[in-house]
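There is one chain below, alone, in C-alpha coordinates, taken in the form predicted on its own.
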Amino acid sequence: MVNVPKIEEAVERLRYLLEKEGLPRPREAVVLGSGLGEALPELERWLEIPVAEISGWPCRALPGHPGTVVLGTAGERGLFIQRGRLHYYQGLEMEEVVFPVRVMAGLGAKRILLCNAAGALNPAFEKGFLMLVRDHVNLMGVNPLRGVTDSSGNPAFLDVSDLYDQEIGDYLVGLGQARGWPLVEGVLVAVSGPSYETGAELRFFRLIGGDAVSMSLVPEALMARFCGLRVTGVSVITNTWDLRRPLPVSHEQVLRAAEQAVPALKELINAWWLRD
(Lines of atoms letter the chains of each structure in order from A and count residues from 1; the text may use other names and numbers.)
(Lines give C-alpha, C1' and ligand atoms only; values in the text may rest on other atoms or scores of the structure.)
Protein backbone atom coordinates (compact mmCIF):
# COMPACT_ATOMS: atom_id res chain seq x y z
CA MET A 1 0.00 0.00 0.00
CA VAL A 2 1.31 3.45 -0.93
CA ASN A 3 2.48 5.46 2.08
CA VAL A 4 0.65 8.72 1.41
CA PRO A 5 2.03 10.60 4.47
CA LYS A 6 5.61 9.98 3.26
CA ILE A 7 4.74 11.31 -0.18
CA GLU A 8 3.20 14.41 1.37
CA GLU A 9 6.26 14.94 3.58
CA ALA A 10 8.55 14.81 0.57
CA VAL A 11 6.33 17.19 -1.39
CA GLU A 12 6.23 19.69 1.47
CA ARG A 13 10.01 19.54 1.89
CA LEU A 14 10.57 20.28 -1.80
CA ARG A 15 7.94 23.04 -1.82
CA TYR A 16 9.76 24.70 1.06
CA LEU A 17 13.09 24.53 -0.80
CA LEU A 18 11.53 25.92 -3.98
CA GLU A 19 10.03 28.86 -2.12
CA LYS A 20 13.25 29.46 -0.20
CA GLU A 21 15.27 29.65 -3.44
CA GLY A 22 12.59 31.60 -5.31
CA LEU A 23 12.16 28.86 -7.92
CA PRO A 24 8.83 28.13 -9.65
CA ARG A 25 7.06 24.83 -9.09
CA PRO A 26 7.88 22.33 -11.83
CA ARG A 27 5.30 21.62 -14.51
CA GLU A 28 7.61 19.15 -16.26
CA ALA A 29 9.71 16.32 -14.87
CA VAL A 30 12.56 14.22 -16.26
CA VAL A 31 13.96 10.92 -15.01
CA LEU A 32 17.55 10.12 -16.05
CA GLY A 33 18.55 6.48 -15.76
CA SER A 34 21.76 4.46 -16.02
CA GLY A 35 24.68 6.59 -17.18
CA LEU A 36 22.44 9.45 -18.25
CA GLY A 37 22.76 11.74 -15.24
CA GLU A 38 24.75 14.37 -17.14
CA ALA A 39 22.04 14.91 -19.77
CA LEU A 40 20.83 18.03 -18.00
CA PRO A 41 19.06 20.61 -20.16
CA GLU A 42 20.01 24.27 -20.21
CA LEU A 43 19.03 25.79 -16.85
CA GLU A 44 19.26 29.43 -15.75
CA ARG A 45 19.03 28.65 -12.05
CA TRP A 46 18.94 25.38 -10.19
CA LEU A 47 19.16 23.66 -6.85
CA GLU A 48 20.55 20.12 -6.47
CA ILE A 49 19.49 18.00 -3.51
CA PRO A 50 20.74 14.53 -2.47
CA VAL A 51 17.72 12.25 -2.27
CA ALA A 52 18.89 11.15 1.19
CA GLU A 53 17.85 14.62 2.39
CA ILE A 54 14.27 14.20 1.13
CA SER A 55 11.98 12.69 3.75
CA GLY A 56 10.65 9.27 2.78
CA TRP A 57 12.60 8.99 -0.47
CA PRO A 58 13.93 5.41 -0.84
CA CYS A 59 17.73 5.38 -1.07
CA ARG A 60 19.63 2.71 -2.98
CA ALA A 61 23.13 3.36 -4.28
CA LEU A 62 23.90 2.08 -7.78
CA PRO A 63 26.80 2.86 -10.15
CA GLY A 64 25.76 5.31 -12.85
CA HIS A 65 22.96 6.80 -10.75
CA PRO A 66 23.98 10.02 -8.91
CA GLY A 67 21.04 9.89 -6.49
CA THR A 68 20.11 13.56 -6.58
CA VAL A 69 17.19 15.76 -7.55
CA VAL A 70 17.69 18.97 -9.53
CA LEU A 71 15.06 21.71 -9.33
CA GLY A 72 15.74 24.17 -12.10
CA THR A 73 14.24 26.92 -14.19
CA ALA A 74 14.43 28.70 -17.53
CA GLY A 75 12.59 31.96 -17.10
CA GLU A 76 9.37 31.14 -15.29
CA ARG A 77 9.35 27.49 -16.32
CA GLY A 78 10.20 25.03 -13.58
CA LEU A 79 11.69 21.57 -14.11
CA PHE A 80 12.15 18.57 -11.80
CA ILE A 81 15.03 16.25 -12.73
CA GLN A 82 15.63 12.91 -11.05
CA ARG A 83 19.30 11.98 -11.60
CA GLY A 84 19.33 8.24 -11.08
CA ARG A 85 16.28 6.05 -10.67
CA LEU A 86 15.08 3.30 -8.39
CA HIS A 87 14.69 -0.28 -9.65
CA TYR A 88 12.57 -3.23 -8.65
CA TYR A 89 15.63 -5.50 -8.92
CA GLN A 90 17.31 -3.61 -6.09
CA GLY A 91 14.95 -5.34 -3.66
CA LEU A 92 12.54 -2.42 -3.44
CA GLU A 93 8.79 -2.75 -3.40
CA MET A 94 7.09 -1.41 -6.50
CA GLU A 95 5.51 1.40 -4.49
CA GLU A 96 9.03 2.55 -3.61
CA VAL A 97 10.15 2.43 -7.24
CA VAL A 98 7.38 4.84 -8.26
CA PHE A 99 7.60 7.01 -5.13
CA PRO A 100 9.42 9.80 -7.03
CA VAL A 101 6.67 9.95 -9.65
CA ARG A 102 4.05 10.44 -6.92
CA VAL A 103 6.17 13.28 -5.52
CA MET A 104 6.50 14.92 -8.94
CA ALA A 105 2.73 14.78 -9.39
CA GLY A 106 2.25 16.21 -5.91
CA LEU A 107 4.43 19.18 -6.81
CA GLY A 108 2.23 19.89 -9.82
CA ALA A 109 4.04 18.25 -12.74
CA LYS A 110 1.85 17.79 -15.82
CA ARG A 111 4.33 16.15 -18.20
CA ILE A 112 7.10 13.62 -17.65
CA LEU A 113 9.98 12.40 -19.80
CA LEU A 114 11.33 9.02 -18.73
CA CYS A 115 14.84 8.18 -20.01
CA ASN A 116 16.60 4.85 -19.55
CA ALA A 117 19.19 2.50 -21.00
CA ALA A 118 17.97 -0.47 -23.03
CA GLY A 119 19.29 -3.34 -25.09
CA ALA A 120 18.28 -3.63 -28.73
CA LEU A 121 16.04 -6.43 -29.99
CA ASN A 122 15.50 -4.84 -33.39
CA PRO A 123 18.48 -5.78 -35.59
CA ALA A 124 18.31 -2.38 -37.30
CA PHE A 125 19.09 -0.54 -34.07
CA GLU A 126 22.66 0.49 -33.31
CA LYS A 127 24.42 1.41 -30.10
CA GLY A 128 23.81 5.09 -29.34
CA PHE A 129 20.37 5.26 -30.96
CA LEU A 130 17.60 7.01 -29.04
CA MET A 131 14.37 5.00 -29.18
CA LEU A 132 11.14 6.88 -28.68
CA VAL A 133 8.91 4.50 -26.74
CA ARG A 134 5.63 4.23 -28.62
CA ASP A 135 4.30 1.31 -26.55
CA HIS A 136 5.46 -1.33 -24.11
CA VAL A 137 5.06 -4.95 -23.04
CA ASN A 138 5.22 -5.41 -19.27
CA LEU A 139 6.84 -8.76 -18.42
CA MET A 140 8.07 -7.69 -14.99
CA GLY A 141 5.45 -9.83 -13.27
CA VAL A 142 4.30 -6.87 -11.16
CA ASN A 143 2.30 -3.69 -11.64
CA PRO A 144 2.80 -0.51 -9.56
CA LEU A 145 -0.97 0.05 -9.46
CA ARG A 146 -1.59 -3.15 -7.50
CA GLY A 147 -3.31 -2.10 -4.27
CA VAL A 148 -3.77 1.48 -5.46
CA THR A 149 -7.32 2.86 -5.51
CA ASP A 150 -8.97 5.80 -7.21
CA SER A 151 -10.78 8.64 -5.43
CA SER A 152 -13.86 6.42 -5.04
CA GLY A 153 -11.91 3.59 -3.45
CA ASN A 154 -12.02 1.36 -6.53
CA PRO A 155 -9.02 -0.55 -7.94
CA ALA A 156 -6.93 1.49 -10.35
CA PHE A 157 -8.39 0.10 -13.58
CA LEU A 158 -6.41 2.26 -15.98
CA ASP A 159 -6.81 2.46 -19.75
CA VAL A 160 -3.28 2.42 -21.15
CA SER A 161 -4.08 1.85 -24.81
CA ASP A 162 -2.59 5.30 -25.50
CA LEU A 163 -0.19 5.55 -22.58
CA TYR A 164 2.65 7.31 -24.41
CA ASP A 165 1.80 10.78 -25.69
CA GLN A 166 1.46 10.55 -29.47
CA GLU A 167 1.40 14.30 -30.10
CA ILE A 168 4.64 14.97 -28.27
CA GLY A 169 6.17 11.85 -29.79
CA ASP A 170 5.33 13.00 -33.31
CA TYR A 171 6.83 16.41 -32.51
CA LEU A 172 10.11 14.85 -31.35
CA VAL A 173 10.29 12.56 -34.39
CA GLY A 174 9.84 15.50 -36.74
CA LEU A 175 12.38 17.58 -34.86
CA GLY A 176 14.81 14.67 -34.79
CA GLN A 177 14.63 14.29 -38.54
CA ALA A 178 15.31 17.99 -39.01
CA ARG A 179 18.22 18.07 -36.57
CA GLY A 180 19.76 14.71 -37.42
CA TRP A 181 19.22 12.98 -34.09
CA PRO A 182 19.78 9.20 -34.08
CA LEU A 183 16.11 8.82 -33.13
CA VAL A 184 14.03 5.74 -33.91
CA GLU A 185 10.65 4.50 -32.66
CA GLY A 186 9.72 1.21 -31.07
CA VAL A 187 8.15 -1.01 -28.43
CA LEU A 188 9.91 -1.49 -25.08
CA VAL A 189 9.79 -4.83 -23.28
CA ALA A 190 10.17 -4.52 -19.50
CA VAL A 191 11.65 -7.32 -17.36
CA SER A 192 12.42 -7.42 -13.66
CA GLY A 193 16.17 -8.19 -13.79
CA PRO A 194 18.82 -8.03 -12.47
CA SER A 195 20.07 -10.88 -14.66
CA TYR A 196 20.34 -10.16 -18.35
CA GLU A 197 18.24 -12.19 -20.77
CA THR A 198 18.92 -15.63 -22.20
CA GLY A 199 19.07 -16.12 -25.95
CA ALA A 200 15.71 -17.84 -25.89
CA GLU A 201 14.15 -14.96 -23.97
CA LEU A 202 15.54 -12.42 -26.42
CA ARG A 203 14.14 -14.37 -29.37
CA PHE A 204 10.76 -14.50 -27.62
CA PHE A 205 10.76 -10.76 -26.88
CA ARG A 206 11.49 -10.01 -30.52
CA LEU A 207 8.80 -12.46 -31.65
CA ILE A 208 6.12 -10.65 -29.62
CA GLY A 209 6.99 -7.28 -31.14
CA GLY A 210 9.71 -5.88 -28.89
CA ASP A 211 12.32 -3.50 -30.29
CA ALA A 212 14.28 -3.04 -27.06
CA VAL A 213 14.37 -4.52 -23.56
CA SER A 214 15.06 -2.91 -20.18
CA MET A 215 14.56 -3.29 -16.43
CA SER A 216 12.93 0.11 -15.88
CA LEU A 217 10.71 2.95 -17.16
CA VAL A 218 7.45 1.00 -17.48
CA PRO A 219 6.45 1.12 -13.77
CA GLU A 220 7.00 4.89 -13.70
CA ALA A 221 5.06 5.33 -16.93
CA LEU A 222 2.06 3.49 -15.50
CA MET A 223 2.05 5.47 -12.27
CA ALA A 224 2.58 8.77 -14.08
CA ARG A 225 -0.41 8.10 -16.30
CA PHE A 226 -2.51 7.18 -13.26
CA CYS A 227 -1.50 10.51 -11.70
CA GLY A 228 -2.68 12.37 -14.81
CA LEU A 229 0.70 13.19 -16.38
CA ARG A 230 1.37 13.15 -20.12
CA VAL A 231 4.06 10.50 -20.58
CA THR A 232 6.99 10.39 -23.00
CA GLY A 233 9.63 7.68 -22.92
CA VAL A 234 13.07 7.56 -24.54
CA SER A 235 15.41 4.56 -24.32
CA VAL A 236 19.10 4.91 -25.12
CA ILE A 237 20.27 1.79 -26.95
CA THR A 238 23.40 0.73 -25.08
CA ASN A 239 23.95 -2.75 -26.50
CA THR A 240 22.90 -4.65 -29.60
CA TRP A 241 22.00 -8.28 -30.04
CA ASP A 242 22.79 -10.63 -32.88
CA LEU A 243 20.72 -13.81 -33.06
CA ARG A 244 23.65 -15.59 -34.69
CA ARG A 245 26.28 -14.44 -32.23
CA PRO A 246 25.04 -13.55 -28.71
CA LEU A 247 27.38 -11.16 -26.93
CA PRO A 248 27.94 -10.91 -23.17
CA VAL A 249 26.68 -7.76 -21.45
CA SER A 250 27.88 -6.00 -18.29
CA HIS A 251 26.58 -3.02 -16.34
CA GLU A 252 29.87 -1.21 -16.93
CA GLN A 253 29.48 -1.56 -20.70
CA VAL A 254 25.93 -0.25 -20.49
CA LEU A 255 27.06 2.81 -18.53
CA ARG A 256 29.85 3.63 -20.98
CA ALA A 257 27.52 3.37 -23.97
CA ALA A 258 24.86 5.48 -22.23
CA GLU A 259 27.34 8.25 -21.46
CA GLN A 260 28.28 8.49 -25.14
CA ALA A 261 24.64 9.20 -26.02
CA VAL A 262 24.32 12.06 -23.50
CA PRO A 263 24.88 14.96 -25.95
CA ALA A 264 22.05 13.92 -28.29
CA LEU A 265 19.75 13.09 -25.36
CA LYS A 266 20.48 16.44 -23.74
CA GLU A 267 19.41 18.24 -26.90
CA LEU A 268 16.20 16.18 -27.08
CA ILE A 269 15.37 16.87 -23.43
CA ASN A 270 15.86 20.58 -23.89
CA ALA A 271 13.53 20.59 -26.91
CA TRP A 272 10.91 18.52 -25.08
CA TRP A 273 10.97 20.73 -22.00
CA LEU A 274 10.75 24.08 -23.76
CA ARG A 275 8.09 23.00 -26.24
CA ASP A 276 5.12 25.38 -26.06
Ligand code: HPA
Given for the second form:
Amino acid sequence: MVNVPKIEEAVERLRYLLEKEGLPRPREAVVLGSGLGEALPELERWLEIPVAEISGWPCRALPGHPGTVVLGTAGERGLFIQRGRLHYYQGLEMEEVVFPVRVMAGLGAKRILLCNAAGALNPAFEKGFLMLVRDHVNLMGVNPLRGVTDSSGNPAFLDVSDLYDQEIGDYLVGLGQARGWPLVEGVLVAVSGPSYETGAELRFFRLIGGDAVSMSLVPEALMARFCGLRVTGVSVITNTWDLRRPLPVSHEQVLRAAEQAVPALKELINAWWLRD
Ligand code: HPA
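To complete the pair, please output the form predicted together with the named molecule; the form predicted on its own was given just before.
Next comes the full complex, this chain leading.
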Protein backbone atom coordinates (compact mmCIF):
# COMPACT_ATOMS: atom_id res chain seq x y z
CA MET A 1 0.00 0.00 0.00
CA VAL A 2 1.40 3.41 -0.96
CA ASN A 3 2.05 5.08 2.34
CA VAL A 4 -0.35 7.83 3.22
CA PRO A 5 2.36 10.52 3.76
CA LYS A 6 3.29 10.25 0.05
CA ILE A 7 -0.30 10.83 -1.03
CA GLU A 8 -0.63 13.65 1.48
CA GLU A 9 2.60 15.18 0.24
CA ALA A 10 1.29 15.25 -3.35
CA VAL A 11 -2.07 16.64 -2.18
CA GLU A 12 -0.32 19.33 -0.16
CA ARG A 13 1.85 20.35 -3.11
CA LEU A 14 -1.15 20.63 -5.45
CA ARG A 15 -3.18 22.49 -2.82
CA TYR A 16 -0.32 24.96 -2.47
CA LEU A 17 -0.17 25.49 -6.26
CA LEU A 18 -3.96 25.94 -6.46
CA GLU A 19 -3.90 28.58 -3.74
CA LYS A 20 -0.87 30.34 -5.23
CA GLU A 21 -2.62 30.61 -8.62
CA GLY A 22 -5.99 31.48 -7.08
CA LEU A 23 -7.63 28.43 -8.64
CA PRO A 24 -10.61 26.64 -7.01
CA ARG A 25 -10.29 23.11 -5.61
CA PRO A 26 -11.37 20.50 -8.18
CA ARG A 27 -14.71 18.82 -7.50
CA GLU A 28 -14.38 16.80 -10.72
CA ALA A 29 -11.51 14.81 -12.20
CA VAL A 30 -10.86 13.37 -15.67
CA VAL A 31 -8.32 10.73 -16.67
CA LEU A 32 -7.27 10.85 -20.33
CA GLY A 33 -5.66 7.61 -21.52
CA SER A 34 -3.88 6.42 -24.68
CA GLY A 35 -3.99 9.01 -27.46
CA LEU A 36 -6.69 11.01 -25.67
CA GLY A 37 -4.51 13.65 -24.00
CA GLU A 38 -5.83 16.40 -26.30
CA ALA A 39 -9.47 15.89 -25.28
CA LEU A 40 -9.28 18.83 -22.89
CA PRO A 41 -12.58 20.55 -22.15
CA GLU A 42 -12.95 24.31 -22.57
CA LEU A 43 -11.16 25.98 -19.66
CA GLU A 44 -11.02 29.66 -18.70
CA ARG A 45 -7.76 29.36 -16.79
CA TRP A 46 -5.42 26.48 -16.17
CA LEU A 47 -2.12 25.40 -14.77
CA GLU A 48 -0.25 22.45 -16.32
CA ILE A 49 2.23 20.57 -14.14
CA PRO A 50 4.59 17.78 -15.28
CA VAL A 51 3.93 14.82 -12.99
CA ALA A 52 7.70 14.57 -12.37
CA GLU A 53 7.29 17.74 -10.29
CA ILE A 54 4.65 16.19 -8.03
CA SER A 55 6.28 14.48 -5.10
CA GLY A 56 5.53 10.75 -4.94
CA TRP A 57 3.79 10.57 -8.34
CA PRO A 58 4.99 7.41 -10.14
CA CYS A 59 6.65 8.50 -13.41
CA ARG A 60 6.76 6.29 -16.48
CA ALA A 61 7.09 7.67 -20.01
CA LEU A 62 4.79 6.05 -22.57
CA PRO A 63 4.05 7.13 -26.18
CA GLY A 64 0.64 8.82 -26.38
CA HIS A 65 0.65 9.78 -22.69
CA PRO A 66 1.86 13.36 -22.05
CA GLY A 67 2.47 12.83 -18.31
CA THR A 68 1.06 16.07 -16.97
CA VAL A 69 -1.70 17.22 -14.68
CA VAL A 70 -3.92 20.15 -15.66
CA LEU A 71 -5.72 22.11 -12.95
CA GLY A 72 -8.35 24.15 -14.76
CA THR A 73 -11.38 26.32 -14.13
CA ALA A 74 -14.61 27.51 -15.68
CA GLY A 75 -16.14 30.17 -13.44
CA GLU A 76 -16.09 28.90 -9.87
CA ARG A 77 -15.61 25.29 -10.91
CA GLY A 78 -12.32 23.51 -10.65
CA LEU A 79 -11.29 20.48 -12.72
CA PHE A 80 -8.36 18.06 -12.31
CA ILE A 81 -7.18 16.43 -15.53
CA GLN A 82 -4.65 13.61 -15.62
CA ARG A 83 -3.13 13.64 -19.14
CA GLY A 84 -1.63 10.21 -19.52
CA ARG A 85 -2.33 7.33 -17.17
CA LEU A 86 -0.29 4.72 -15.36
CA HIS A 87 -0.74 1.07 -16.32
CA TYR A 88 -0.14 -2.23 -14.57
CA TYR A 89 1.55 -3.54 -17.74
CA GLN A 90 4.31 -0.96 -17.33
CA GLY A 91 5.52 -2.95 -14.35
CA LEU A 92 3.96 -0.63 -11.78
CA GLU A 93 2.35 -1.96 -8.65
CA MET A 94 -1.42 -1.60 -8.46
CA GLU A 95 -1.04 0.93 -5.64
CA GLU A 96 1.04 3.08 -8.00
CA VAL A 97 -1.53 2.76 -10.81
CA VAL A 98 -4.25 4.17 -8.54
CA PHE A 99 -2.05 6.75 -6.79
CA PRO A 100 -3.45 9.63 -8.92
CA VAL A 101 -7.03 8.71 -7.99
CA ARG A 102 -6.17 8.87 -4.30
CA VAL A 103 -4.61 12.29 -4.83
CA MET A 104 -7.75 13.52 -6.65
CA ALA A 105 -9.89 12.24 -3.77
CA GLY A 106 -7.53 13.90 -1.28
CA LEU A 107 -8.05 17.20 -3.08
CA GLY A 108 -11.80 16.86 -2.66
CA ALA A 109 -12.96 15.45 -6.03
CA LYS A 110 -16.50 14.03 -5.91
CA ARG A 111 -16.93 12.80 -9.49
CA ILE A 112 -14.48 11.15 -11.87
CA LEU A 113 -14.60 10.47 -15.61
CA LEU A 114 -12.20 7.73 -16.69
CA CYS A 115 -11.43 7.59 -20.43
CA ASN A 116 -9.38 4.95 -22.19
CA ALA A 117 -8.81 3.16 -25.49
CA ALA A 118 -10.33 -0.28 -25.96
CA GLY A 119 -10.70 -2.99 -28.55
CA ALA A 120 -14.21 -3.99 -29.64
CA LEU A 121 -15.64 -7.39 -28.72
CA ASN A 122 -19.18 -6.52 -29.78
CA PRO A 123 -19.27 -7.05 -33.58
CA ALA A 124 -21.67 -4.12 -33.97
CA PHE A 125 -19.08 -1.67 -32.62
CA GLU A 126 -17.05 0.46 -35.02
CA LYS A 127 -13.78 2.30 -34.69
CA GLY A 128 -14.40 5.73 -33.16
CA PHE A 129 -17.46 4.68 -31.12
CA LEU A 130 -17.48 5.87 -27.52
CA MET A 131 -18.63 3.10 -25.17
CA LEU A 132 -20.16 4.18 -21.89
CA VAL A 133 -18.98 1.57 -19.40
CA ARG A 134 -22.05 0.15 -17.65
CA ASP A 135 -20.22 -2.71 -15.93
CA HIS A 136 -16.97 -4.63 -16.04
CA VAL A 137 -15.34 -8.04 -15.79
CA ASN A 138 -11.98 -7.77 -14.08
CA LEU A 139 -9.64 -10.38 -15.56
CA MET A 140 -6.46 -8.52 -14.60
CA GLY A 141 -5.77 -11.06 -11.88
CA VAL A 142 -5.20 -8.27 -9.37
CA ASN A 143 -7.36 -5.82 -7.46
CA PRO A 144 -6.18 -2.35 -6.36
CA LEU A 145 -8.05 -2.74 -3.06
CA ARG A 146 -5.97 -5.72 -1.96
CA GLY A 147 -4.41 -4.81 1.37
CA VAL A 148 -6.46 -1.60 1.61
CA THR A 149 -8.49 -1.10 4.77
CA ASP A 150 -11.41 1.15 5.56
CA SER A 151 -11.47 3.67 8.39
CA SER A 152 -12.28 0.89 10.91
CA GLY A 153 -9.32 -1.18 9.78
CA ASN A 154 -11.46 -3.74 7.94
CA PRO A 155 -10.64 -5.01 4.40
CA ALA A 156 -12.13 -2.85 1.65
CA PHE A 157 -15.20 -5.01 0.93
CA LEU A 158 -16.51 -2.57 -1.63
CA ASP A 159 -20.12 -2.75 -2.82
CA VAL A 160 -19.90 -2.49 -6.61
CA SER A 161 -23.61 -2.75 -7.41
CA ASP A 162 -23.54 0.87 -8.65
CA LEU A 163 -19.86 1.19 -9.49
CA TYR A 164 -20.51 3.04 -12.75
CA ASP A 165 -22.98 5.74 -11.80
CA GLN A 166 -26.32 4.91 -13.41
CA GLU A 167 -27.85 8.36 -13.21
CA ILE A 168 -24.88 10.11 -14.82
CA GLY A 169 -24.70 7.33 -17.42
CA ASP A 170 -28.39 7.77 -18.32
CA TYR A 171 -27.85 11.51 -18.61
CA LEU A 172 -24.96 11.05 -21.05
CA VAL A 173 -26.85 8.49 -23.13
CA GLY A 174 -29.83 10.87 -23.42
CA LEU A 175 -27.59 13.74 -24.38
CA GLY A 176 -25.66 11.57 -26.82
CA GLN A 177 -28.87 10.64 -28.62
CA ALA A 178 -29.96 14.27 -28.84
CA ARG A 179 -26.57 15.47 -30.08
CA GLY A 180 -25.74 12.54 -32.35
CA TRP A 181 -22.64 11.32 -30.53
CA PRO A 182 -21.37 7.87 -31.59
CA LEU A 183 -22.16 6.68 -28.05
CA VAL A 184 -22.93 3.06 -27.20
CA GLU A 185 -23.15 1.23 -23.87
CA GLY A 186 -21.50 -1.96 -22.75
CA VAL A 187 -19.43 -4.17 -20.48
CA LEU A 188 -15.67 -3.65 -20.34
CA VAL A 189 -13.36 -6.63 -19.89
CA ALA A 190 -10.05 -5.64 -18.27
CA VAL A 191 -6.87 -7.62 -18.88
CA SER A 192 -3.36 -6.93 -17.60
CA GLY A 193 -1.63 -6.75 -21.03
CA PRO A 194 0.67 -5.71 -22.58
CA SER A 195 0.12 -8.43 -25.21
CA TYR A 196 -3.08 -8.04 -27.19
CA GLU A 197 -5.63 -10.87 -27.29
CA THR A 198 -5.56 -14.13 -29.18
CA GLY A 199 -8.61 -15.09 -31.25
CA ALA A 200 -9.60 -17.66 -28.65
CA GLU A 201 -9.40 -15.05 -25.89
CA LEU A 202 -11.52 -12.59 -27.87
CA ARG A 203 -14.21 -15.24 -28.46
CA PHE A 204 -14.11 -16.16 -24.75
CA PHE A 205 -14.46 -12.52 -23.65
CA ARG A 206 -17.42 -12.06 -25.97
CA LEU A 207 -19.00 -15.26 -24.66
CA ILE A 208 -18.82 -14.04 -21.05
CA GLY A 209 -20.61 -10.81 -21.91
CA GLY A 210 -17.85 -8.41 -22.88
CA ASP A 211 -18.43 -5.59 -25.37
CA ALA A 212 -14.91 -4.16 -25.30
CA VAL A 213 -11.51 -5.11 -23.88
CA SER A 214 -8.81 -2.88 -22.41
CA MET A 215 -5.75 -2.86 -20.17
CA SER A 216 -6.87 -0.01 -17.91
CA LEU A 217 -9.72 1.96 -16.29
CA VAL A 218 -11.03 -0.78 -13.98
CA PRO A 219 -8.37 -0.34 -11.23
CA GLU A 220 -9.03 3.40 -11.04
CA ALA A 221 -12.80 2.86 -11.07
CA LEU A 222 -12.56 0.54 -8.03
CA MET A 223 -10.28 2.87 -6.07
CA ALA A 224 -12.32 5.96 -6.93
CA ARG A 225 -15.54 4.31 -5.75
CA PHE A 226 -13.82 3.17 -2.57
CA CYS A 227 -12.83 6.81 -2.00
CA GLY A 228 -16.51 7.78 -2.36
CA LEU A 229 -16.41 9.30 -5.85
CA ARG A 230 -19.20 8.89 -8.42
CA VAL A 231 -17.59 7.04 -11.33
CA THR A 232 -18.17 7.30 -15.07
CA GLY A 233 -16.16 5.34 -17.64
CA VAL A 234 -15.91 5.93 -21.39
CA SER A 235 -13.90 3.64 -23.67
CA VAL A 236 -12.95 4.85 -27.13
CA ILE A 237 -13.14 1.94 -29.54
CA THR A 238 -9.83 1.97 -31.40
CA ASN A 239 -9.85 -1.44 -33.08
CA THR A 240 -12.43 -4.00 -34.13
CA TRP A 241 -12.16 -7.71 -34.78
CA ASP A 242 -13.35 -10.43 -37.06
CA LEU A 243 -15.43 -13.13 -35.35
CA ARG A 244 -13.24 -15.85 -36.85
CA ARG A 245 -9.78 -14.45 -36.14
CA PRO A 246 -8.05 -11.46 -34.49
CA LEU A 247 -7.02 -8.63 -36.79
CA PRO A 248 -3.49 -7.27 -36.37
CA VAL A 249 -3.29 -4.39 -33.91
CA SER A 250 -0.47 -2.13 -32.70
CA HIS A 251 -0.07 0.62 -30.08
CA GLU A 252 0.50 3.18 -32.88
CA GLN A 253 -2.75 2.16 -34.54
CA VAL A 254 -4.58 2.44 -31.20
CA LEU A 255 -3.11 5.94 -30.67
CA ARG A 256 -4.10 7.12 -34.18
CA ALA A 257 -7.65 5.84 -33.82
CA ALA A 258 -7.97 7.35 -30.34
CA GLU A 259 -6.79 10.74 -31.61
CA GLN A 260 -9.53 10.72 -34.24
CA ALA A 261 -12.15 10.28 -31.54
CA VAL A 262 -10.90 13.33 -29.59
CA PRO A 263 -13.49 15.88 -30.91
CA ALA A 264 -16.46 13.68 -29.89
CA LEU A 265 -14.90 12.83 -26.55
CA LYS A 266 -14.17 16.48 -25.86
CA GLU A 267 -17.88 17.31 -26.27
CA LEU A 268 -18.84 14.51 -23.91
CA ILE A 269 -16.29 15.63 -21.30
CA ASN A 270 -17.57 19.22 -21.45
CA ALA A 271 -21.15 18.06 -20.96
CA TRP A 272 -20.18 15.73 -18.11
CA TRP A 273 -18.15 18.38 -16.32
CA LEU A 274 -20.62 21.26 -16.55
CA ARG A 275 -23.63 19.19 -15.50
CA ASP A 276 -24.94 20.23 -12.08
N1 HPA B 1 -7.04 -5.02 -26.37
C2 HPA B 1 -6.68 -4.57 -25.15
N3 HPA B 1 -6.51 -3.28 -24.89
C4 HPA B 1 -6.71 -2.40 -25.88
C5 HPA B 1 -7.07 -2.81 -27.17
C6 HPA B 1 -7.24 -4.20 -27.41
O7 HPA B 1 -7.57 -4.65 -28.53
N8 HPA B 1 -7.20 -1.71 -27.94
C9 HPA B 1 -6.91 -0.64 -27.13
N10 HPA B 1 -6.62 -1.06 -25.89
